[in-house]
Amino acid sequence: MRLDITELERGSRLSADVCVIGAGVAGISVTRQLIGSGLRVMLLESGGADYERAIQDLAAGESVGLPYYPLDETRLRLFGGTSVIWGGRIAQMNPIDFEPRT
């Protein structure tokens, strides 16, 4: 089921065992897997279905550390998140990736 919370009645409330936030290529892939597993699954998006700048602006921020691209611009707020935008550039994974850390 699909809501937009802006039709919600005011005072309504939203519960679920697990919550998601961020409807981007991660939080998609993480409530599908729980979905079938008995719990009561929510994801959250702060976008829409399409990209609307009111909403995007929210993204505004600093980035410290390395130079980066704005993250206005590299951290889209609708969902699919930033794979909208992708363009088939994904960093190849390396075996460590796949082992435990600390």
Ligand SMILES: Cc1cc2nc3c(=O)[nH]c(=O)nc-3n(C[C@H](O)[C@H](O)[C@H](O)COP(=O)(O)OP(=O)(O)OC[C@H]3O[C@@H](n4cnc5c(N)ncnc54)[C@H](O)[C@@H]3O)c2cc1C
Given for the second form:
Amino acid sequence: MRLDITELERGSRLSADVCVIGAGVAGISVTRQLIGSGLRVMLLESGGADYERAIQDLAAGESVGLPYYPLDETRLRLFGGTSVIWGGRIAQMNPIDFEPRT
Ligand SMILES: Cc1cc2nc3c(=O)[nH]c(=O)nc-3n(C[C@H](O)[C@H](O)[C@H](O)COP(=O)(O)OP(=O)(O)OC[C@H]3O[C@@H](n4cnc5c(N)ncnc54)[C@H](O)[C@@H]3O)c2cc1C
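Moving on from the form predicted alone, kindly provide the form predicted in complex with this ligand as a structure.
Now the full complex is given, and it begins with the chain already shown.
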């Protein structure tokens, strides 16, 4: 079931056993894995189906550490997350990707 929270009555409560925050590739993948597990799963996404500037502005912020592009241009706030601007390249996982690392 898909709900638009803006259409719910003020003060409404939603409950689930697991709440996944963010419908980007990570959140969608985790949610898909949990479907059928017997748990009640909720996937909570801050954006809608389409790009909206006011919601995208929530992604603005300072990036510390290694230099990176502006966050509000490289982290998309809508269903699908940043995958909506992907180059479409899917890299194969390597064994090291599944090893514990510091
Ligand atoms: C220009 C560009 C091209 C790229 N091309 C590729 C490519 O070709 N191949 C590849 O493998 N990778 C590519 N990447 C990298 C890839 O997009 C990211 O690694 C990937 O999208 C990260 O997935 P994620 O689910 O962690 O985050 P995101 O995809 O950023 O998703 C996060 C989701 O969480 C939501 N969210 C954030 N905060 C909240 C909150 N408080 N409450 C509710 N929801 C929230 C956001 O709206 C968003 O939908 C590219 C990145 C960029 C910028």
